[in-house]
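In structure tokens, the next block holds one chain alone, the form predicted alone.
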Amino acid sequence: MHHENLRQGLALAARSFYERGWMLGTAGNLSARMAEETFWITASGRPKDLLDTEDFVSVNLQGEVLLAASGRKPSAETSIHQVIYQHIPEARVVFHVHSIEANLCGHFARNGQLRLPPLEMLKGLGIPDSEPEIDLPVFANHQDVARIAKEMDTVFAQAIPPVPGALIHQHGVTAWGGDLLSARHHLELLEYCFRYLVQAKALAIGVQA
């Protein structure tokens, strides 16, 4: 996808997540791969719902920036964005958002962990077993970025997630696809196990208390 219609892609996908509650205010960030090395990723401090092509800032996977307008920086989590592009080769866009659910679900993670509820969605995240026992990692959330990021990296040198995400507790879920379509529906599917792990826990229906 040519470099100008890829922001807009991701511009458009941010009024979408805005829309949805998922990135009120400035809050969350989205990024889509140029080339192996670089990447487009959101500007600091922008509305999401009024985002442009120059809202935008080109930086490589050392987070050094190539190419910026005026007054623009990175985003504040690039180094969160920096780590899944190093270890996951087939990511080319990564959606960080901010939902009530998926900071509510980080209450319920285990020693880093959650579990994911056994539905039929998961083969979206491409877990084709039934009902199967997955679990989500989930990460502390630090004032210094760079330590969740760090935390990151140490993860997923040892093991890549099963699904295509990871929940920052308090903080807000990241997810990855080889485009924007994937990437938008991984996280809609995350999403939907938030929505449903809430509700069942609510309910007291199928998890544990």
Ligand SMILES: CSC[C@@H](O)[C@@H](O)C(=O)COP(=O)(O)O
Given for the second form:
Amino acid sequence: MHHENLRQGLALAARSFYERGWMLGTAGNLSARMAEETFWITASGRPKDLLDTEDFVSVNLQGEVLLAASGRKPSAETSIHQVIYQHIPEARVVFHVHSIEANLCGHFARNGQLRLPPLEMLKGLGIPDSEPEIDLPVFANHQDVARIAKEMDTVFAQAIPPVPGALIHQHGVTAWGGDLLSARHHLELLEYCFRYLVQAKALAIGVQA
Ligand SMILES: CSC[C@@H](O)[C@@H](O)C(=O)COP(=O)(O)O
Ligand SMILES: [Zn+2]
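Moving on from the form predicted alone, please list the structure of the form predicted together with the named molecule.
Below is the entire complex, every chain and molecule, led by the chain shown above.
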């Protein structure tokens, strides 16, 4: 996709996530890979409902800034996007958002894994089983973002997550895909799972496989 359209696509996605309450108060960041070694990422601290093309910074896979409008710095969480692009060649778009449900679900995790509900909808995350038993990786949050990225790097070097996403406890979820649309679908499906788990817990019904 043309670079201009890629940034417009990211800005449109951010606005829709903002309207769903997933990117309030400048929370979250979005990126899209351009060439093999570079990606656009949202500038740090920008309002996610009002992004324009100047609110994207071009960086390489080492996180070095290639292009930035004056006063714009790359997202403070750029290192997390780097780890995903480095380990998962199919990932071309990465969305990180902060929903209430994702943050509640972190409390349901055991040993760094959140068991997803055994729903047919997991098919959209690449799991075609009728009674899927899938665990989403959950990482500890650290004020030092590089430490979160390092822990992700270590885990991803062992195994890529079974679905295109990962949770950071008390922080938010990150989902990825091969293009803008598939990254959005993956994020929506994970968020659906989180809402399901929170509501199931509220109803005190067991959903663990
Ligand atoms: C609302 S503060 C949230 C930030 O600390 C961070 O977690 C976040 O997602 C946005 O950081 P940013 O540097 O704007 O990309
Ligand atoms: Zn964040």
